[in-house]
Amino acid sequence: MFFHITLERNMQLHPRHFGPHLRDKLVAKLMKDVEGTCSGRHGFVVAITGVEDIGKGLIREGTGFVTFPVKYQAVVFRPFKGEILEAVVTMVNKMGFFAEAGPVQIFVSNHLIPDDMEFQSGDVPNYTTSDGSVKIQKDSEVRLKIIGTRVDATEIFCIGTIKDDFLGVINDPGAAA
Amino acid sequence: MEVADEAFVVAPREVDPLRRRPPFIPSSQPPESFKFLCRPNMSGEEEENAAELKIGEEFLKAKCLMNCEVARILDHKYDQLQQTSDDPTNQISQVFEKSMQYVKRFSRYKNPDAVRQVREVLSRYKLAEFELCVLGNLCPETVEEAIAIVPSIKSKGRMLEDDAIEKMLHDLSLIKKFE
């Protein structure tokens, strides 16, 4: 789920940036430092939408750098256990398939794919029901439930399932072609 | 030959006293140093579960965004970046790009007026922000589907009856129809 939240960060600024454009420099540095990063607590920081407040700077002894506490608003993407969302399938193999929901990668193991879906290898590896009516392949859109998350230093990985009511394929690229 | 035989005689094994393990004393209580493992979570927080709306205080209070709303914000930001710099590609992070592709693909409502209406309609039903956005993103068609994707709307202490959910879904489908 995407959220709009207020975050805080202490920014260190080199003295050469001091001057009439100090605020602009600080905001530019904040965007460069923060956008695209990921933390376990807040998830992926997608975009900074505004700077709420810049506090009083504090000069660091010895270096001359100044630390500013900055309060800013950002759009973040944070997956939750138990959340249901839609994702695009990126890779299919005999162990299961990988899907992407925005910046987050979700793996659905073949144990968590309905039992009536079988893996078919070949040019376009896919999972298909015995009657061939439902197919999961690369670029399919699926609705899945997140059942586990693993937080890395720079990324969050999720484990998902489609073995539940109202989960599974919502759009099959092969069907239209 | 004799020498070789001697070499194969196995000397009685002597246990190095330094490597001997301390005796294992079973007890019902875990040792003090392992106490932290017994908590449900290292930080002592309750485990998260979106189905029961356990998403942490911070996110519960925060403003949730539906995919279509994120699409508008990111579009706006993208335009801004393009205006301010000559080469926009070097400023756009992978996270931004992937999110933008994702929300464009999964936006139910393209029209900004419709998006506002969806929020307005759903907010009449005393939903949490998180529930509101899941419903707005997935647009369930039946009451069973709505309860399956947002189990917390049927949890204890909520006044939402099936009829109310039905009406809510109907209102949603109307917005989509007249968009």
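Keep in mind that this is a model prediction, so the values were computed, not measured. Numbering follows the first chain given and starts at 1. Each form is matched to the other, and the largest set of C-alpha atoms that superpose within 1.5 Å is called the rigid core. What changes on going to the form predicted alone:
Summary of the rigid-body analysis between the two forms: the C-alpha atoms of Gly64 and Met95 are best fitted by different parts' superpositions. The smaller of the two rigid parts, set against the larger, turns by 16° between the two forms.
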The other form holds:
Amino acid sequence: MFFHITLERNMQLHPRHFGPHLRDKLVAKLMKDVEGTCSGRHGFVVAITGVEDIGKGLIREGTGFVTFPVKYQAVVFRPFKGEILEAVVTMVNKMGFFAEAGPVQIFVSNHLIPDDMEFQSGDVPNYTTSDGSVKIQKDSEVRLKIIGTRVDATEIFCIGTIKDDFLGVINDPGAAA
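Now show the form predicted alone, given that the preceding structure was the form predicted in complex with its partner chain.
Single chain only below; no partners, no other molecules.
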């Protein structure tokens, strides 16, 4: 799920950046440092939408660096248990498959794949239905449901299932060939 929230961060800036473009340098450094990162509390920072406030700088003794408190708004992505996501399969093996939905990696165990799908090893490992009509392989698009998440300080891991109504393959790249 995506959220638009207000965050705060202390930014350190070298004295060579001081001058008429100080604010621009701070915002550029904030975007470079924060966008694409993950905090366990808020999720993945997708984009910074605006800077609300830049506080007064505090000079760090001995280094000359100045620390500025910056308050900014950002769009964050945080998956929740029970959420339905569309993801792209990145790896298939006999234990299940891994898929990515944006920055989140989701593992779907073979126990959470419908019973009529069997693992097929070979050049392109995949899960195929007994009649061969549905195939899950690398680069397939699947709709899955998150049944569990584990949050670390810098990463979020998810477990998903496609063993439910309206879940499974959306787009199969192998069908076009």
